[in-house]
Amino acid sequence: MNLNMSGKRALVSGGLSTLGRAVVHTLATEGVEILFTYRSEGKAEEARELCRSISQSYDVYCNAVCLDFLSASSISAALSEVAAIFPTLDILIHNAGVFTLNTQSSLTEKQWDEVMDVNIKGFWRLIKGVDPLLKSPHGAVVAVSSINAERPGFGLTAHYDASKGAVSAYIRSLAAEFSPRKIRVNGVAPGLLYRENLIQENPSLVDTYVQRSLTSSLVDVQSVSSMVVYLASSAASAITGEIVTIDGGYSLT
């Protein structure tokens, strides 16, 4: 995209997810130095491999930190490590999240708490910890919400929809609160992303989405990652408090 981002520093949460990986790669193509988080120590080698691939392919700095949003001590330790590596941040991208399917009658309190703790409380904890590092002026925050925040309808996702509704509200509130410091806060609201495991595990959900989508398809991950990186760039300097829908027209039907 050639967004003139070379040398900027970004922290990406959930860097090993399908979308997280795409965001990391897209940032790297723009010359951004990257630090991403991953949830468990069992993924440490996978994280190191992604860092090696990014550094070799794009000749940019890339590192990873283990951060479990369900653990206050993990978050505290990870954020201390982040500050030691990147004393200042140009960009924060909050992508980490939990998506599960449950009827409300079968959903347990533990399952509800996990979704809320990762999707919205985790976002709050991350902002609180990273806030002192964000550059002012010209810092940028981009968070991943969902079309379910504005228009629920997949079915079996009321708990997830509630968490993403909170994420969208938080994005807009932060944009207003951070505006005196000239830090922009935006979000993206993707529809159902194309992932092989999703197609295999939830074919009925995929069929429902594809039939309603104006493009008759799931959402291409690269479309979302490109928008995330654009919103984080100076090319979007006049955009704040916005949540961009990327759903192939699903929400219009």
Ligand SMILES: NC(=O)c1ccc[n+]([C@@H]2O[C@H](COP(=O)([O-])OP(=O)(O)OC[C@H]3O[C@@H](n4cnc5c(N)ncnc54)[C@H](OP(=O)(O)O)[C@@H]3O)[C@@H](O)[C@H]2O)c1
Second form
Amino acid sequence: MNLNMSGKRALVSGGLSTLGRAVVHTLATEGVEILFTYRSEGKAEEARELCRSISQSYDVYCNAVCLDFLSASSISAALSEVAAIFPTLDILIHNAGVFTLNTQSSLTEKQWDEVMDVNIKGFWRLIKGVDPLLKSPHGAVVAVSSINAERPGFGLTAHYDASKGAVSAYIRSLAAEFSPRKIRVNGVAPGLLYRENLIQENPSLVDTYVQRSLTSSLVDVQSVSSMVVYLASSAASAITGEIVTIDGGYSLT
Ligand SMILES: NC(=O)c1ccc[n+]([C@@H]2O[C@H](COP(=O)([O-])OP(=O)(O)OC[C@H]3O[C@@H](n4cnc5c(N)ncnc54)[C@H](OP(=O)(O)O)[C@@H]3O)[C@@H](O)[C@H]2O)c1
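Now that the form predicted alone has been shown, please provide the structure of the form predicted in complex with this ligand.
Below is the whole assembly, all chains and molecules, this chain first.
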């Protein structure tokens, strides 16, 4: 399918994450110009390396800005940089997210705030910051929620699940608010993503997931990034306020 996205401009939060990298690659294959965020200066070289590799492999513009969702000054500096580089934006993708495993009694207030500040307040801050840049008509916002938003998670994740529940609700309400400007807002709700070392890190979680999923597998990251990019494209012009579950049928069992 030709998504007809060449020359469009996208901002992606959390571009160095497992899913963020896949989204950046998929956007680049469609000829989209990309700005992605990374959290700290300690990752600046990694970000530059990804930009170099994207620009060389796909011959598209790719740049990165440092943005820490826990710092109001970092966010405002980053959003000024974004506006200077991309005075208009076709696509915003909020992918950055924090996931921790805790019982609710052991979770500290700082940990609760971090999950909320990145996952949901960060989404609002991005929306507020890029609102004047977003193309109207034809702008598109896509956010990464989780299957945990709609059903109990894997245990020890009530705080994360609450933050993603808020992300999903925000997506639907924002779609309604932005509809007069013809800016679409959608989301994806992935199940457990396949990534290197996950089996060694958490074998019981992987086992439980694989046994319950209808595809007997973890979720392929490319399936999610392809859906994110499709939702951001004009091929999805009739879709807004939707959250697409991508979990290999895990939620059905
Ligand atoms: N992994 C899964 O199985 C799964 C399942 C469902 C949904 N999701 C969602 O999918 C998205 C991507 O997941 P992932 O597993 O690919 O992510 P990940 O590898 O765990 O990376 C987390 C991302 O969030 C960014 N981030 C964390 N704290 C931040 C902060 N304070 N300020 C700015 N950025 C911050 C990180 O930036 P740096 O890399 O620069 O530190 C990184 O890009 C998340 O929203 C996650 O909740 C994941």
